[in-house]
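Only one chain is shown below, in structure tokens, and it's the form predicted alone.
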Amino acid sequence: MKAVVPTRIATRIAHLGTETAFAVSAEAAAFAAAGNEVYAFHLGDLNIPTPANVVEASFKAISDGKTGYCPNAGIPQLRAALAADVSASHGVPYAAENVAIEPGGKPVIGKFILALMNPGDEVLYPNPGYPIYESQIEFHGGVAVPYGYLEGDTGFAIDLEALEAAITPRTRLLVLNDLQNPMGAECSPAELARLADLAVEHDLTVLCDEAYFDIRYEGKSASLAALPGMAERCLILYTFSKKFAMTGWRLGAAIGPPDIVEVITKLNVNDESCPNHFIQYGALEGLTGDQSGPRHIVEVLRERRDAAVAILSETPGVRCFTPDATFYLFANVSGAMAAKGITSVEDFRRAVLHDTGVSVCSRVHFGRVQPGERESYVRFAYSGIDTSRIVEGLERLRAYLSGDRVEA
């Protein structure tokens, strides 16, 4: 008789989502392992070295014995330096007590929700957007309420009318990813002002995910937290991953009102005790030392953006905006799909991979597709692929969508 194995997995796990972009990565890896050329536009990692002064400061900290536990909220020097840096960029007077250092930016999402959301509360989150918002809200017993974006003549804008209509007496939190993944979208001053009004009117606390705040090519980044009366309503998600090409180092921060930061620090005690000790000295050097490294990172990414946009803008059936920040292009491929007779954006994505080697994520990897969506999009991440490879891969894509023969 077959043994009956009891169900051991907690029921809450059924509500935990994932990043399906990693499944795209696995597909691309399998395709490459079969001997095919792959142009990896699917993951938002960086293949640019971490600035040397950051690396050297971290190694020195190891040599100096900074390898044990440290304060749960991070070393005081880094908290103070980050508070000063963000105060200068945002025009908001933050101090060390406003900062909790975290093992990456992503933990701030879950800790924000744990600290402020009760089961059954509703949380507004961007869709398309980073899929972990939706996952964490539902895993912790909240109701994930999506808000969308509208494609205009020059870029994407939040559908503010739909967002406002989605607010109910149970709405407690708003997640705002300005300089957005996957769209590269940026709020206008009018959008930020309207969001601030809604937050005050409905007593909402806001997670300002500003992971791409410093990956900026033109203009100046602005924060909802900088608007009058909003600093006490906003928790900023900060990460060292993008500005300093430190994705694998896993270091970030929560910056906001002391009462929220205090709870997040208590969660640090329960989850990981403290952030990595010696890496914080590297981050401290990154903030206070030579800034040529971050400037170089942005210039490399600018070159890649310009190369990608130049080709995509000449590719039949593809509509692509030029973002002023982030390292993503969210291209409308509805026309290209129609020309190829393909109705599913995932089928299109796979066809592009197998016929050109270009690997991208599609809209479905950034939250559940919402009723009424008519256009189809794919995301090109250019942070982990060199300019020469960008040109080679996207020229193959252009040839494929133009009906030309793609060279093997």
Contents of the next structure:
Amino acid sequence: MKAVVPTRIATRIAHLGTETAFAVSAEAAAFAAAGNEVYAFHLGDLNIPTPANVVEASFKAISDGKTGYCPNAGIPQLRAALAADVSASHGVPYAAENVAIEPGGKPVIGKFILALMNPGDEVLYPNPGYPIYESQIEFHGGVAVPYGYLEGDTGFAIDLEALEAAITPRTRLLVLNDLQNPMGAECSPAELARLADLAVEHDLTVLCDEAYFDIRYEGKSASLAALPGMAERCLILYTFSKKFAMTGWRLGAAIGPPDIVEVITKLNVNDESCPNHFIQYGALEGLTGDQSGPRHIVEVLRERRDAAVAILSETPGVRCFTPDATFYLFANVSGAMAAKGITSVEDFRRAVLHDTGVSVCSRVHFGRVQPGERESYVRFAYSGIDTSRIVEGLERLRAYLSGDRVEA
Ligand code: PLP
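Please show me the structure of the same protein in the form predicted in complex with pyridoxal-5'-phosphate (PLP), now that we have looked at it in the form predicted alone.
Now the full complex is given, and it begins with the chain already shown.
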């Protein structure tokens, strides 16, 4: 087929970003297809099955004929059950009218931006962070203003001073991904309080991306939305993807003030009419039925986290924390790169893939690299790889970075 004439494509598409991490998947797949062993740490997907009760309830819903359109904001029972669930975990009284069920958590990002941002408005977003924020802000004509993180002794923390300095009279929105992808960072209560103060002082509306709220090994997750006066300023991105290992089912929700939820529901009407009907009955069972499924998922992930951290912390030139939540390790590999004489983190990522089979994403896959960044990072996702493979792959990496010969 002839190449598509570039001018056929609308000019706005030039502003649409993507998830470049998918290119890493393709690279790893090509390397595996050439007969090489690949240890897949690049994907934020899960290789753990969806809980059986969720699957059964969804099958039953199909048999019961829940196969037509349903209300645009989702079935009332699921909206009510999710409102009750999030009210209990957040200590904020949400009702069904605060909930719009969505085909995944990701669509909440674009719909939040569409609902609240005018062209030219400035939006603060985390960088390194989930790349779709930057993409959606710019695609819809906003100004994407990154805020970064500082590496401390026990983990990463938002550079609050820099964030505050970046606020201007045009700043309208803040995107917060507490329990963060890719860094596993988590705000302290004091940091959340400071962010709440800034939101009030500058009249910001906040997208609280809580995709990893329930993927938690120690302690208890906290939400900015739960702070006094914040529920009316915060839209929560909820997803069934991680807690119930349902990434491919595509089900999430926008939870927040009814005026925003109403606009998001109108966007649903325009985009997909309604979320997939029958899987909402599966999600309802997930929320209200036997909870051993999500508990098992967290236990499996905890074992993987501990196995990965144990080896990485013994690997020369690699520094990584033990996050209490998420399924990511954001490792500082500056020392390992220096030891290998490699200056570009992408060159390092490729060298590691080719010499050990360990496939990771690097910092460049999580938003545009900012001026002045000196340290180099790669992200290990342990959600899609079993513990035995984690140990095998990371032992190869350790051998490689220790200067030992890696067995073919
Ligand atoms: N937000 C963050 C920070 C994520 O990492 C992801 C997925 O990886 C999502 C949102 C969206 O997930 P989903 O669309 O599967 O709910």
